[in-house]
Amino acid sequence: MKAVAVTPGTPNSVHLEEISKPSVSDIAGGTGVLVRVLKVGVDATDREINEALYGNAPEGDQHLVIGHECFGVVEEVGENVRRVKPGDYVTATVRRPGGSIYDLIGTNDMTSEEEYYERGINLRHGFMTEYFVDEEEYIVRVPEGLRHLHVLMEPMSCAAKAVHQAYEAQARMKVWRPQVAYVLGSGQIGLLATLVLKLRGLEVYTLARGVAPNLKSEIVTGLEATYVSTAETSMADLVTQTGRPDLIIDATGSSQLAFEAMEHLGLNGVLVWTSITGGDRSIEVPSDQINLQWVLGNKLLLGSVNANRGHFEMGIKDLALGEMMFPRVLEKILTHPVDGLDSYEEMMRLLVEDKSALKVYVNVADE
């Protein structure tokens, strides 16, 4: 069957790969799931492991099979899956586990290991082929009325965890009620945050390059958040607007806004670094006032990568409310289809030419 894989550490080498289907009797023990592949998101991941910034085909092979947001149909469970079955629609983790304790309780996105498995990522191949089989701990089923949002179930995983995260965390104030939020970046990530946090009743500023009206402007004020350009109120300034943020969840893929961030943070406030960048870039920062401030302050940084199950399940909550709240806004992410694996080419300029995809999938099989 067909497969969208690269080279690992040749640059630009996407390709068509022929691999083997695969079939519930690879999996011991009766757990396996067989998934007939409808659709796959792909994004700046994507692309980075394209141009070889990072990157591992598993042991043995030569090739990297993308893809880590899927969404697809059960099509055959072996005879101990007891969570979906045939015809469900579902989704999958992408995290796979290590030898780690915190791998061996599944929270696999935590581990303590150097070395990580993740499917279309690092050591595992992905979901951009026809089919796929996994252990049914890894299968989470998607609510039919949901599967308009398709392959919106990983971008969100992660956004709820990094919101989740944050509040565990704060924990340990005893009562932490934050007020205001400021989400940087409006591409999926931080749109979906977006929507999380206004969940959570937060005032929500949502800050992004581009000079309103947009798409994406559209969509934050959809979810009854503010939209702010950067490039008419800098955070600095919006920060004498609305007081210093309790919380900041940084999703631009920038490392000089990630740093900046710190430098406005309020009190007792929780700053989530959700962004991968993967260049060299290097700034300067005032460190030493943003020493004193953090540790008077009381001040946390958090990192988040990645979901596991638990998260999952969050954000398909999340988004199940939010169609609620907000009828018919998430789908305007979903902004250009590609038709067919074949259209590999078409999917990757996609990804690196126009500015204006916010969510580039692959329309992989009809339902």
Ligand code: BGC
Contents of the next structure:
Amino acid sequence: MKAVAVTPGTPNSVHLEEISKPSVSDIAGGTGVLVRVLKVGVDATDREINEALYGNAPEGDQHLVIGHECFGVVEEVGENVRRVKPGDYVTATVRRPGGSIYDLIGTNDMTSEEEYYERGINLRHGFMTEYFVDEEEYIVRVPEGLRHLHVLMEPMSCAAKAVHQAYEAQARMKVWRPQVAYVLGSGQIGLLATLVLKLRGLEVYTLARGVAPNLKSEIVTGLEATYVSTAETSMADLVTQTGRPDLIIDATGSSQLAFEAMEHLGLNGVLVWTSITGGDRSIEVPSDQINLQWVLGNKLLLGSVNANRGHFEMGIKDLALGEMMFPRVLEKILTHPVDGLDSYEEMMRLLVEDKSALKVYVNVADE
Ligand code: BGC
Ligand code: ZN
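Can I get the form predicted in complex with the ligand as well, since the one above is the form predicted on its own?
Next comes the full complex, this chain leading.
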């Protein structure tokens, strides 16, 4: 069967690879789930992997099958599988366990080992192929009523984790009643984080470069949050209008903006960084001022990567609630489909060049 792969270390190496079809019996103990892939989304991580800035092949292989945002249908299950059955719509978590205590309790996303294993990204093959098999533990059911949001499950899990981690960490406050949140960036993570925060009842400002109206501002407004173009209003100006935010989620992909956010967070607040900035840019920051304000304000900086099964489940619940509260808004994120694994070049081209492509995904197979 066909798979879309890269040769890690070689820039622009995306190609089709012929691989063998997996089977439930590849997984010991009767807990394997064979999934027929319907759709796979791509994001900046896939772009960086193809630019050879990121990612590694599994040991013993030259190639890495890419794709970590998957949506499919269960084809067959091992005899001990209980959670899903053939015909169910599913997605899969991305990170697989290493050996740390956090991996052993199912929180692979919090591994304390330097090396991490991620399907489609690092040391494990991904989902951009016709079928994949995995342990039941890593397969998450998607309700049929959300099937039109298909490849958003994985990015949503990362947004859900970022917000959940912020609340977990703020348990340090004993009482924490955040009112104002800023989301920096209006890519998929920014938009999905906007939803998660709205559902928690916050006043949400989503900041992005483009001047409204545009698709992103339409989605933000559809989620009853406020879209702010930084071309018109700086973060500092916004603070004079809203007061300092209690929570900031940075999803800009710009380390400069991630640091700029440090100058605006409110007292006792939390700033969450979610971008994987693969470059090596450095900037000057007003370090004395930031240091002083952060100490005097008991402020917290939190990094958040990946997501475990629990975050997928939270994210899926929020998508379901989001559809009830803001019907037909979230599907607007899914802007750029390409048809079939053969279209991998077009997929990469859209991902790299098309600035209007909010979400590129591959229709791998029809249902
Ligand atoms: C993926 C995460 C992953 C991260 C770092 C992101 O694009 O969505 O699941 O942990 O890259 O590799
Ligand atoms: Zn990703």
